[in-house]
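The chain below stands alone, shown as structure tokens; this is the form predicted on its own.
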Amino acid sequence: MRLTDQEQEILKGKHGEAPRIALSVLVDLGEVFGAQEMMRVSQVHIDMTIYMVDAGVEFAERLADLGGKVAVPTSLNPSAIDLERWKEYRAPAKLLDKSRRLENAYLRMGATPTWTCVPYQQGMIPRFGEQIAWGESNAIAFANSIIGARTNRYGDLMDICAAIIGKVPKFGLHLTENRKAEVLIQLKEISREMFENKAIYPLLGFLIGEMAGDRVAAIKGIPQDVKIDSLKGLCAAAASSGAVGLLHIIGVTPEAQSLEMCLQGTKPREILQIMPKMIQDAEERLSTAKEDMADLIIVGCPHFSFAEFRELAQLMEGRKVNRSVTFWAITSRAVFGWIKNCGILKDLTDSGVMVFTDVCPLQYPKETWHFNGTMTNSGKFANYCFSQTGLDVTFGSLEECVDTAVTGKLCRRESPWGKN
């Protein structure tokens, strides 16, 4: 790689040990991918905020102890626990200690305590074409596909290195030529009635991720009036079933106002189709439960928005969560403050819904699980649930989740894509 005089000085330790370590990691990354030089980024989203192994904690603490400071605005992904309501969350003492250590290290380095997987809904919104370095799979896919900002899929610990240096190697999705669509996925025989059921979007995302893998795909047939939260669910599911960093949703993605735009003058290498029967099949595959049982309802993966809370409050109005069911809604501190100030939080709490912040529900401390089955409206959570928690899951719409919570019995409605 061609390094500037300043970058060479950093590698020699003339600007401190923390920058030297950070840049050496990024240079190694760049050389692996054939990058010619480093490039500036305007903001970073840190994925490695969930305690998984001691090495993650120790690396962050090492950088902080060496005086490392973020050089650009830096947001933080969720923790393994609710950092403000950890007692209600029943967090084990060991997990609390490790999570606090991670929290302290990142805050000492100057990161913003967003504690959310949807920084794009909390004010950390990059512009179209802006070069950024984000971790967290749904955030990466959303930034590239919906906003049109540019980021690679940055793995754990590379993100904090990028934040300290304010640069990343110049390769991958940072470059226009690598953002060209390779495969075209067409939605066929999908009616307007089907799109009116919001559960279709995570299911489409799950299928798109499987089909695209790590390729850039163009998606034809998504309504242009699709809501932001539906796009969030689609991107999250696609990034969980495939290594998706960028989707060109025709008419939605800024770089894909037409198919020709995202193909950059070429033809797709492959053309695939999604039919209603495939959506039905995806819904069945995302439900691993063998019995009609769901005593835990989880929504907010990715974190619930204010608009989603409004919808949940309307569905719960005048109703109560059954005593045999636990209902969790996960969100960010910012949205928590908004729903608290306008009364939605009290209404939901009075109805039996428990609202948590800061946390990823997939990282719930397993030793305190006491549930038999869960239900969710998240394609990402449904895809990961059994492998990460050992708990069987049923995928359903938000309406079905609420009906199940209220009745204490698994409630399913006939979906429009499942009709004969």
Contents of the next structure:
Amino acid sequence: MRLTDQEQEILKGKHGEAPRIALSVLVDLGEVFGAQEMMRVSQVHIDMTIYMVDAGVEFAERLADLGGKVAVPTSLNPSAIDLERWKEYRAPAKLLDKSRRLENAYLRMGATPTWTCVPYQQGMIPRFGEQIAWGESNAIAFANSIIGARTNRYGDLMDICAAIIGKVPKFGLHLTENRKAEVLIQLKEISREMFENKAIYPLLGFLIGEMAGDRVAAIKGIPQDVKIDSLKGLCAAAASSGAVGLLHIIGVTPEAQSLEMCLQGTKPREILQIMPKMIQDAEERLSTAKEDMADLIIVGCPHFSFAEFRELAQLMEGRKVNRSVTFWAITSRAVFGWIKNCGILKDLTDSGVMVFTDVCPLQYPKETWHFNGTMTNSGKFANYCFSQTGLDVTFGSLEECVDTAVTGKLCRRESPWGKN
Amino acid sequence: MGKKLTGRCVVPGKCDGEVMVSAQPIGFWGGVDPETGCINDPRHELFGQSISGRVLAFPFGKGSSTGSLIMLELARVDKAPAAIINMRTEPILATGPVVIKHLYGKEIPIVTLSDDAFKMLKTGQHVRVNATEGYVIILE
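Having seen the form predicted on its own, I'd like the form predicted together with its partner chain now, please.
Starting with the chain above, the whole complex follows.
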């Protein structure tokens, strides 16, 4: 790589040990991916904020202890606990301690306490074409695809290094030529009625991720008036079942106002189709539950938006969560403030829904909460649920989640693509 | 000398070891248990098997950006694979071994092979991985 005089000084340690380690990692990775030089990024989203393993705490504390500071505005992904309502979240002492240590390390380095996996919905929203360095697979897919900002799929550790230097190696999705669609996925025989059921979007995302793998896909057939939260659920599921950093939705996303536009003058290497039967099959595969039971309902993976809370509040109106069921709705501090101000929070709390902020529900404390099965409207959560929590999961629409919460029995409604 | 497969260096390093092949991609977070080194995604073909100390061959990494951290933890507790062979390596996967080098001074070489060369690999083969020079030798 060609490095500037200043970058060479940093590598020699003349600007301190934290920048030296950070740039060493970035330059090594730049060499791996054939980058010619480093480039500036305007903001960073750090993924490695959820306490999971000690290696993460060691790395963040080491950089903070060495005097590391973020060079650009830097947002933070969720914590392992609700950092304010940790008692209600029943955070065990060890988890609280490790989460506080991570919080402390990042705030010492100058990061913004956003604690959310949807920085693109509130906080630090990048503009079209903006060069950024984001971790968190759902946020990466959303920023690249829906906004048209540019980031690679940055992993934990590299994201912090990018924040400290304010630069990344110039490669991959930062460059226009790597953003063209390689595979075309056509939706066939999907009726308007099917698109009216929002549960279709995470299921489509799950299929798209499997089909695209690590290629940029163009999707044909999604209605132009698709809601932003549906796109959020689609991107999150696609980035969990595949290595999807960018997908184009023809007529919807900014780099795909037409098929030709996102192909950049090339032809797709492969053309694939999604049919209603595959959606039904995806729904069956996403649900690992062998028995019809769910005593934990989780919505807000990725974090719930204000619009989603309104919808939930309408569905819960006049109803109460069954005593045998725990219902969690997870969101950011920003949205929490809004629902508190307008009364939605009180209504939901009165009906038995527990609202938490900051947290990633996939890492909920198993020592203090005991569940037998879970239901979610999130394709991402369903995909990771068993491996992360050991709980069997049923994927369902928000309506089905609410019906199940209220009755205490697993409820399914007829869906237009066929029923389990 | 066995059959030599020539590829490209992703993360330098060398080792001999036993191959474990996955035809499916692997996401380390939500795919590998960081305490035991076992595949814990119930939908994965290697579900329940340990990748520790193996030369792990899979087409490419997928899924969550926390994958890098899980790899770092696997190295910290000595449960990491000995080496990785891919068709294509994406940044989330490569970040773990690069940071491991700088933080713990340990080596997890990564080498990429062409699709055809990759398909010559079978679980149980003994191989010599020389990622630094970009090749893999099938010893038996």
